[in-house]
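Next comes just one chain, in structure tokens: the form predicted on its own.
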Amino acid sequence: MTTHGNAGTIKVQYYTFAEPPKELKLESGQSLGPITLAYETYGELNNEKNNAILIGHALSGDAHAAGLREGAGVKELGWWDSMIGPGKAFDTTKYFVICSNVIGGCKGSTGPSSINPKTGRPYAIDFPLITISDMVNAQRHLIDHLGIDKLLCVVGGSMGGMQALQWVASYPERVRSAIPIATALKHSPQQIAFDEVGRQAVMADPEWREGNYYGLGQPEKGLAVARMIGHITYMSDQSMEEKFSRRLKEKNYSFRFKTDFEVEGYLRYKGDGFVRRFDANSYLYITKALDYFDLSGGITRHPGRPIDTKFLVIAFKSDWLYPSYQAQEIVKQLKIRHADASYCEIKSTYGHDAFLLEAEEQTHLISHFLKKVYKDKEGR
């Protein structure tokens, strides 16, 4: 039985770096600084500093991955609380777990809603376009700040999985193992298409004001529609049938443009909740970063050199947003580079959301994988 919140009461921390004139050079060629990263940690870093695990969050996630946010109630449980804590997959009695909000985000890290020191106003769309590589480069500065030379593991689902892959591509010597979950080496045309429809929904809202809506109220209708579209892709046909079927909210059809079906009400609820916690411009920037991501040419800067990082690649049978063939392509490329890579496809009806919900199966796989990696660390 999962004990909720047993990672403890967590306080968000902040690290600021890249102060001018030492701004962070971005993949676009532009520079950004100063940069603040919001992050949380769980467990203790050991004396050898070799038990650190970095968690990457998905598109709408943040640094609050586990436990109870300081000063908050049960509703503020971390988004992966079922996986992080004493006795869980990422056992905080053994490992030091870190999760940071990505640059471009809106939960404490520098993003388009942050104040531009050059103007004294929010960056808005003057914020430079960022990539997954830029997110990882910023995380590397945080890991340096924490005094960690080599991470025991980098792990994440969806966009978090892309960050895990990018860590190995950018800093292979600093990653002992990686667990990319429900992710891909690159977005397919269909995945880009869904992101573009979401972005267009935001930008078509008159309240978007070309990104300059701060202080006036954000484009709630457009962002809510974008989230509704996205949420459909996170579920599976079977999970939607089991959860909603064609059940009505009332006894009969209204014969008006109202929320007749329970699934309609659910999507509107999800959309309305999203606009209260997420910035519309961050949504635009992060989805663009997802679409730019492409490691299909190789998960290493040295094509002829074997990859030393150990991998556990996890996919879910009902995930149609990031279907299992994309995870298998990751493994195929790793095997070409003679990497130690295991692949597991979990039978689940939850669709893409399975990486957040299938705690028991993932715990079994991940805990055994980490135990072996941690045991072997002295010989590496």
Contents of the next structure:
2 protein chains.
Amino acid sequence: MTTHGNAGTIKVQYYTFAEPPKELKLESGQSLGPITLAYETYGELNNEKNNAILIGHALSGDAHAAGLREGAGVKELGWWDSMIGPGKAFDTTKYFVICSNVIGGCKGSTGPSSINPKTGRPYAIDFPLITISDMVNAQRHLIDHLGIDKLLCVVGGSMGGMQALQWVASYPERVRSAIPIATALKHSPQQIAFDEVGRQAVMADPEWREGNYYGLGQPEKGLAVARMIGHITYMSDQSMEEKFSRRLKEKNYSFRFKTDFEVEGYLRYKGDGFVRRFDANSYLYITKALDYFDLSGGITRHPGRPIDTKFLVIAFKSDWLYPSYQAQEIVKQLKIRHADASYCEIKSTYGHDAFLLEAEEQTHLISHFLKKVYKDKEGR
Amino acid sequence: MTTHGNAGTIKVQYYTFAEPPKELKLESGQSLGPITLAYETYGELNNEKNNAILIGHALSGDAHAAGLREGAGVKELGWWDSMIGPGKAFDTTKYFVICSNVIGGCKGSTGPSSINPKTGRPYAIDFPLITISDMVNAQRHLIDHLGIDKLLCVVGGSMGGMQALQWVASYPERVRSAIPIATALKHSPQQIAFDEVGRQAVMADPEWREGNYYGLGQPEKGLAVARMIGHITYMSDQSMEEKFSRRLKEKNYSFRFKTDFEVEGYLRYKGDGFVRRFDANSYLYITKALDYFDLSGGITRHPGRPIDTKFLVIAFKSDWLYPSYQAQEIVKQLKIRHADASYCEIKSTYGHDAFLLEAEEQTHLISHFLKKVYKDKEGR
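Go ahead and give the structure of the form predicted together with another copy of the chain, now that the form predicted on its own is out.
Once more the chain from above appears, this time first in line as the rest of the complex follows.
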């Protein structure tokens, strides 16, 4: 059913905010500018400009959500290629799909590794702390630039789901529907704790140099440890058992401090790969944005006004990082406001990674939901 | 009900193995010696020498299980003081209770920080890798030394529970009963993964110096990160929510990389405290012993022989580090061998820490179980 890369060969695009405003006022009170967003698009915007879907990426994601990246040496498929393309959940023969790298990131959008125009050197930790709301505000400028008044849908898993929720909170009149997946209204203390330990691992590495490591090499060991912690939380106990069990790399225990178990080798491989493709300071900034996120006080600041956005909320049974009770809290808050919200908990053993892996079940739910929203688009 | 420290003021004792054997043959094939074990005892051994209970400690525990440590500047209660003493679960007016620091540890027993007699310097990572079976073999020499032929009970939580299981596997004829608590027949890949990330955090710290840091200071930052990861796994999502929720240390977000949330402050406090009291190399050795442990192939090597040891297996509902399905696997294996095994899953929100905190429920179960075993001691 899934044809890899059928969204085509994709070229990343860049949008640097023109006036007004050159600077973005941040939630912290600080200003940031100039700002560039890296983004990709799939499919065509129709004449009515009412078929646009915005995808938010997760912690380590980027703008390359689908298709094959132009110019990449190896064929590099987008991180949600199984979901975006002709005939897929986000059918690019019908919809115009946009994905942009978040501010604070390191994949083409302005972040701590970008040049600070005031100093001519990378911002490092002089970069202001950003929030999910700031990320969404930046995206809004991109959506304006693309000439889209109202998005058909804002969707994403994990941090991408927070962006979907934040879009409704910040710009309810510009979002026809939202699909938050494997996400939460706020980080729990356990989620904060995992992020904090990851940050401590990075900052404990002397190669971090208080953030000023650019040109000198990354704090590789600390960042790899942070990523390894992350990977444990992305999988489930069961999926680890199915994938690795207690299989050894050699025939017997080494009785030394080396990689005995396959699961250890996998984590090291994932940790080492991550430090080659991700900036340590971006890791700090984005995890902090996740921890600061809190819409538990209300998805809208206007308690009198009903929520017009239609919702499809998806959770996965074995996801213990973003447990389904958190998705149910989203639905509960929406129902209190009489919003049109459906909830689906998918039976998967993949844990949090399920939002990237369970394409078939999600496709079924999402394509049906989008079809209805698209059809009803003039209905209200 | 619980009187703190009523096991009395306790003096730690040391037993250095006399011949035979001065050396212990290890599971790895290597030999280790001389070996000293630090241990404490509470209550009196009766004339029949049939009232002795051996307690196994967890990863970061020590021989000081109960009462007040003699000579300690501050009144230092044992780590299971709520369970050991007159009128408590392990009633020291009836039973003679023993707890020893494991080999590989850093609390008085021979471990990587001990002096290698061949070099006159600390072993560091020249210390041989030890297993739970090696720990138990060392304990057996102590039990011989104390003149005890058959233990009334071997008990412990987490790694202590593995020791209880290993005692039955290694010396079935010397164990009348066993109480494995919050433990498993083998580490799952998820448990191995958490341990491995902790080890990587320690070894990533340049202050680790390939293990040769003695006299130069600990790899404090790496060990603190390892301990912080541990603490997340010892608590439950719910107990973290109850203890911290999203409470801030200051009134507002700092918008800086500092401790915003109480849970972050708690983890740092716990990490910092740990590095002052625990040796980083011992952390590596003991976690490796945990990961190597695997009795899933059979608690006894003699498939024909029935298991005479009586079992009480305890798990806790919110313990996700050692989930109750692992305790049920122990029970299942015992039942297949027609062993007399009871299972109890205690409803607690404390997570893995529950074995240290849920004194009342455990006392009820254990005191009843021990009374019966002690009464029946001549029955079979």
